[in-house]
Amino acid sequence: MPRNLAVPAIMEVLTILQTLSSSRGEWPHTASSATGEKTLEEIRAYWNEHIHDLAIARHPAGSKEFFDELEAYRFEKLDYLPRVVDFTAYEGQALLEVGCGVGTDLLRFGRNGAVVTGIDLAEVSIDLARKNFESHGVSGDLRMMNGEKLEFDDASFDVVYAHGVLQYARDAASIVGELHRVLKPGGEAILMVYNRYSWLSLLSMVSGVRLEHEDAPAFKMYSIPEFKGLLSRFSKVEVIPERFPVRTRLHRGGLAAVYNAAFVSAFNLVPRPLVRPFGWHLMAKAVK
């Protein structure tokens, strides 16, 4: 699709994305999965088996080039991550990370001197993370841990951090209970979800390529008035739309080439101010 036809198309794609959330309408494709029915194992085995961004990584597993690589990926699809998340500024502050995954997120807040702590479901995750934070000699705790009930005492932490967690979990609001729980009075929750009313899960339903882990077992995107709802007992919150087209190396094939060639250049041509509700994360700073 040529760029010159590719904008209307974008405009026209806003205006579906308008209409849909100031009804509340929801897709299909969108629908919660049954997380209640979901026991934890279930979900550890999948999060032991779906590494993200695996699929890109062509050195070692476990090994620094390897790591390395991860983070690069990661920081290139999340451009905006570095300008919402001053990953500097919590030199000697106690950082906690809920679902850390390999540990990419929580060793920039340590490089940076920030005292911080890993936790995780899945035992992959923890024993890949262990290695990342060895290989490049930087000091964290890392434990294997329910983040539903978490082995802190209250007002343990300066920091609470969960990147693309939430959406994941068998019970959000026990989570964020604990985050709220462990978080010292005055202290920050950085938070991120799925946007329901996105630019990315509308072109999803379109389209026919299934979102990232959407086969997880539980999943769920938000409106920004229920991630809004989720962080109620924070004593202030703002809601941060973000995460808006750049060129994927996932993804192969025709629909991919046309997405790269047309779409992103001229998704980005439209004003930001039309398109930032319908960023694809929704990030959260709440303070306790």
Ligand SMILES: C[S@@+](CC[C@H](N)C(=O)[O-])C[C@H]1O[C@@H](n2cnc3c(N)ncnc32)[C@H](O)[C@@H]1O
Given for the second form:
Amino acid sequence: MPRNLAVPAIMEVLTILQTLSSSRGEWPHTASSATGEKTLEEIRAYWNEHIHDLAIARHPAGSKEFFDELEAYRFEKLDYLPRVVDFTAYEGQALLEVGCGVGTDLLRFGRNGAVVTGIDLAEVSIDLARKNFESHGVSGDLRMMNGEKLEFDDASFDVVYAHGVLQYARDAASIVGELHRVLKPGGEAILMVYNRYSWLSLLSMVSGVRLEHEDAPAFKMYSIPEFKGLLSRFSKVEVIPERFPVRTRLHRGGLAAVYNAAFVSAFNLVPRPLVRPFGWHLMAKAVK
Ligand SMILES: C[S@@+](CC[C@H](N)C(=O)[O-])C[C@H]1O[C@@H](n2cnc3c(N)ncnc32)[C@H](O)[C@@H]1O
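Could you output the structure for the form predicted together with this ligand, given that the previous block was the form predicted on its own?
The complete assembly is shown below, putting the previous chain first.
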């Protein structure tokens, strides 16, 4: 798409987004699921069935090739992640990941010398994470556990990490409380939730294409002030909106073709500082 058409079109959309984000109204599909009414068992059962990114895998689940393709896909889709999180910076430090899934990020920390512990509510994830670590010859303590009630002593970790977890939690505030409790004074929390006022939530609303795992028993998006509020017990909180359009491999058909051929390139012509507040992922770095 020519730049002289793309930039005004995307800016128009962002103006609408800006208006919506500053109004008091909620977008129709952004109401959170009634997380309080969902049992942990429902949430566990969902995540045992819906391993994150499993849909793109071609190799048998649990094989080394399977983990390698999930990792390649993740870091292609989340190209920002190694820029925002220095996976090499925690050598010798005790790092806990809550909701580690199959352990892709945790493995990266572990390979670079962090002393890693990963927990997840779903036993299928933890079984796969153990296989992931084994097949790469990396050691890590991996356990099935509820992040709302961590079985670790106070101040036992230098770093805590939860990427894409709080938005699917029954009780995000309890998980944040536990992360804060097990973190040493001065320790760092690295967290990610979805931005309610993002290009992707708007696109989903306009196109009718549901967001990934929007059908999970608990699902909630956050505005930047809401996310900061959730993290208010930390002494210093920085929120960085990230995750801008990249070509999708998950969706097929006409809409996906238009998205890949036109939307992605048009959006990425807009200078990043203008669209920064509307990134889909709100990354937080917080200090206890
Ligand atoms: C979207 S997946 C993200 C997995 C991984 N962090 C990633 O980025 O690929 C969400 C994960 O959060 C986990 N989860 C949800 N509620 C949890 C809780 N209360 N305690 C621990 N893990 C939880 C789920 O089991 C699931 O594996």
